[in-house]
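Just one chain is shown here, as structure tokens, and it is the form predicted on its own.
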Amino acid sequence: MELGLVGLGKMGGNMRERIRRGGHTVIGYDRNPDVADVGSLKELVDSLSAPRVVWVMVPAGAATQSTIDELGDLLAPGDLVVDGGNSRWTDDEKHAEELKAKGIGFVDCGVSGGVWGLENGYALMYGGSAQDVAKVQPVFDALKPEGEFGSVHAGKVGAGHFAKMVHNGIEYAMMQSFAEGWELLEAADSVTDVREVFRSWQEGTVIRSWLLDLAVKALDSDEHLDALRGYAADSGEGRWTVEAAIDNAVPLPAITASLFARFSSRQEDSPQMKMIAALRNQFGGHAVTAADKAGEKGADSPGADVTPPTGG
């Protein structure tokens, strides 16, 4: 099938390549002309045969809203927009209603896989009507990992991003547990090789996981994480998860505590946050702050704005 893809950053660019490897035609647009196939959204829409499917992979919030607004003016009844960024599920409901008024379908899709998705596949959680999902199902099948699992039609519009939000909240808590355990092992005089303790857990233990594998990979690169500053940003989805828990009266003590731990990293150089930062860099290519640049306010430094989430 043909697909228009808007946003060719760390995830979007790799997704374009994986979809093409699946035998589909992808026409990509990005504000960076060096990676774009066309020069504008209008040119992208004009290059597609009707009924068109356009996948949006840009930061949540204003960037997604402006892109969907422009697509709403360019597309025709029967076309479909997929939001594959990390938008808040309540925005999905708004976007679906706006596009429905113009006869345009809408599907939201939470995407997980980070910088490893090109080779391993992307876990997909999508929401929308069965009719709209069917229009983009071949692309979902090309993006997902090999095997039986890795994608799900989670429910109606908003369900995909809600599921991805909860996924990221769980991710917060899992990373925090590894980070706390690592710091405690580092602090114990009796433990002389923390990295090898972590490595030993990769087989036969109940906590073996991809995150554990990535922690070992990070420790192989920097055994005591001395090159990293103990600072970890939060993408916004952890906050949304806690807010949703409050709205639904669901207790989330571990996820909430892991979010607050991120905040504590902005007050002092936290050893636990060195591991969190290392893990985020390993699975998602997220920026890290070098230990010798602690005083600078870069993209992931205290005082910098939180970047709206895309995929991860």
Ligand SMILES: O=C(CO)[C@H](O)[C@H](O)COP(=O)(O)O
Given for the second form:
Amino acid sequence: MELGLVGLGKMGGNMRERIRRGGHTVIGYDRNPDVADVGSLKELVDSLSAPRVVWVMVPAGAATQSTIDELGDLLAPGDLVVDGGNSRWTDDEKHAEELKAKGIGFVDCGVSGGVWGLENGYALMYGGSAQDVAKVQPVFDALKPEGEFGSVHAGKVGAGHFAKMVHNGIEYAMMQSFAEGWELLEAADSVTDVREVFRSWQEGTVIRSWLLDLAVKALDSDEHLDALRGYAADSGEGRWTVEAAIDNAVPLPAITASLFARFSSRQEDSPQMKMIAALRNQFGGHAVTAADKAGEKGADSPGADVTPPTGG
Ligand SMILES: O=C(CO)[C@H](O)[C@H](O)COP(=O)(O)O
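Please supply the coordinates for the form predicted in complex with the ligand, as a counterpart to the form predicted on its own shown previously.
Next comes the full complex, and the chain you just saw is listed first.
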């Protein structure tokens, strides 16, 4: 089939290649002319034959909104838009309604696979009517991993991005677990080769996984991760997962903690720990570390912290 693809970055560029390898025609548009097949969104739409299917693979939020708005003006009744970015699932219904008013269909699709997707395939979670999904099914089949699984029609519009959001929440917590275990192994005197412990876990263990394989790969290139700063960004999915948990009154302690751990990673110093130090000092006379002594271990070193207070 013929597909228009908007956004040819790390994900979209490789997806274009994989869909082409599947025998389909892909016309790609990107603001970067070096990677684009056409010079504008209008040119992209004009070069497709009706009924058109256009896959949007741009950052969630304003970029996706403006692309869908523009496509709404350019496409015709019977055409279909697929949002394959990491959009917030609550945006999907709005996009579907706006396009439906113009006779244009909408499918939301969560895509997982990262930069490895070109060779390994992309896991797909999509939402929309059966009729709309059928229009893009050949592209889903080209993108998905080989084998029985890796692709699901999760439900109505929004279900694809909701499923991807939960997937990413799980991803946050799994990564946090590996990170915590790694730090503990590095801190302990008894373990002499942490990287080899991680490597050994790749076979036979309960926790073997692709994330573990990637952790070993990272340690192989930088055994103690010395080149990295302990700073982790987030692009929204973890926050939305926690918000959805609150809406549904579902307890998510691990995922929430892993999101908050990223927030902590962005602080040079911890304002809340200043307050805790101040309060311990107030009620128990416990030692504090002066702001200009940050990083030094004093009387309030880890060992001292576990000493039972004498009062208060
Ligand atoms: O969807 C993904 C992986 O599955 C993306 O890599 C996403 O950016 C990960 O989320 P975050 O940036 O918040 O860590």
